[in-house]
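Presented as structure tokens, the chain that follows is alone, the form predicted on its own.
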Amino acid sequence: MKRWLTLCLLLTLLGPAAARAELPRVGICAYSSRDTFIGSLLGQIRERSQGTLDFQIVYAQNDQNRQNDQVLQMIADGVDILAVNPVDRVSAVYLIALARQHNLPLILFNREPLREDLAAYDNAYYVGIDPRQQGELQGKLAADYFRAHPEQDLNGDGIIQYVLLRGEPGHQDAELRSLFSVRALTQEGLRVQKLAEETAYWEKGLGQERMAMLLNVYGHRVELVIANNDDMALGAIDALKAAGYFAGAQTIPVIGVDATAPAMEAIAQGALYGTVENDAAQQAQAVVELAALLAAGNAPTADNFPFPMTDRVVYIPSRPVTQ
């Protein structure tokens, strides 16, 4: 932070031209370059930070040790702010300790750390969504579908047989989206039976592979597919199409999360029944505005930061999306 204050003084003396040339440096470490939503989020951050912040972005490719090394390198390079999308939310405690040791503001995003870890450093923040809300919205979408289409209870037993595609073990968003989607279905008065769940690590290819395997085992017993994100949902749709679904009257509701551009196209085509918006634009805006405040040495308040914050956690609201 001393470096930034010194920089401000120099820029004042050197004038507007120098100010444009030397912007606060933000080091971003993302968990993977293969995640469609993360790509969209980072694209929004770049777009919204033009002329105000200098972002350096690296990818850990699902390797927490690699990410730790990347953060250490960024600290050595003299960044003013750290913004990290952790590979492992439990390992965020190490990243928080590093930021605290070097007196650097830290913005964690997309993967929420444990609250007790975040509380250990008063200059650490989290920006993301509430996965409980997203799960509830998924469950309500499914309930709305089956109330409108009772014929989709294919075996007529009054019970919805479903399969679940989970993001990854231990990931908070995966755990809570899974739990609250099914809980919302039952709270809406529907009876459900889980045939199986498979982990597809947020990836479309793995979603297709896992769904094809489930179809081989359960066939036409599957009446609903719930996926923790759109990439896996779209992979499931590819497997369903290969099995003959969506070609005529035979269909099956698939519900995802994120509202990515490919998912919105699939909704328009009638292949994906619904998704839950994971508002990349607003999350990016929150990250950019928070980084700008912290780079200037200002703590976010209700007067200078337009997003609701509780205990240094910013949740962007979600909404359901269908045709």
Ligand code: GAL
Contents of the next structure:
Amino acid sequence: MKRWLTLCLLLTLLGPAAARAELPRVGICAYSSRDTFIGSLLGQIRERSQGTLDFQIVYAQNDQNRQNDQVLQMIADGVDILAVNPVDRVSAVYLIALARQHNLPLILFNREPLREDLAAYDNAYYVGIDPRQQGELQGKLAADYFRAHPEQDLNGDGIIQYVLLRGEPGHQDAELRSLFSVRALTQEGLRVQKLAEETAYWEKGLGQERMAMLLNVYGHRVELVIANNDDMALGAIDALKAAGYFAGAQTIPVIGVDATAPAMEAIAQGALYGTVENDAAQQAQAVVELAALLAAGNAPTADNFPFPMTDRVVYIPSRPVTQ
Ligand code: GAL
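Since we've got the form predicted on its own here, give me the form predicted together with beta-D-galactopyranose too.
And the full complex, kicking off with our chain again.
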């Protein structure tokens, strides 16, 4: 107690700079600086940690070896906690072993490690969303649309012909959103046929390119576009606009995931039919609160940590968004 009072007195005398120096240091390693959703997640982390944690952020630009070096550097710099958005979720096994070796708490986020890897270190956590739930919500949005707009079955064959734009291969969100969106559509009683699927790595530019190509091949046979995220959905909308859609009566339901700011704008304008929120604010809040607890040497419990956690995995719930 006496030491604590002396410390407070010292901090008051030395002013805000000294107070900042006492904050726990969190080393954040993000997979890329060019990802819209990750950008907003990091912005929220920055905002929500002000005055409580000292964050330092580095970007791996999609290179796992580079990220491994960055993590080693963070450890050498003496950070108190690591928060890593792995380039390759399977390689998280190495990062978990490193953190364990140095006895550092590790928060992985957005790219989910394998459960057996996470289980190997009891001071390793994951914060993200349940991509199955997000896929299901996408499928339900599409089903709602076709129930309200039977005329969108353009060829009247009673089957919805769709194209799918996938994120990165091997990313849990790409694999599971793809699977569960289509499964939910059929569970809702709709008959579907996949015309084609293309991988567009979460990127708007690639989404546009791939969609333009699909329109060249399939033209008006496409009745629905499902995209694993909003950036690819917005790219698809650009290609559709260039092909004359959304100008007059000719429209097409496009459904994404994330609810980024540009996606919300596209929904308001009536171009993007719907999206599923990937709640960046709550994921950031969970990372910040978890980091603060771990920095103080406390394990999260139902009493001190207000987010649902199972086996050190935190899934923030998602909700559908339309006009
Ligand atoms: C997903 C998100 C994508 C992309 C990806 C990066 O959860 O929906 O837009 O940011 O994470 O790992």
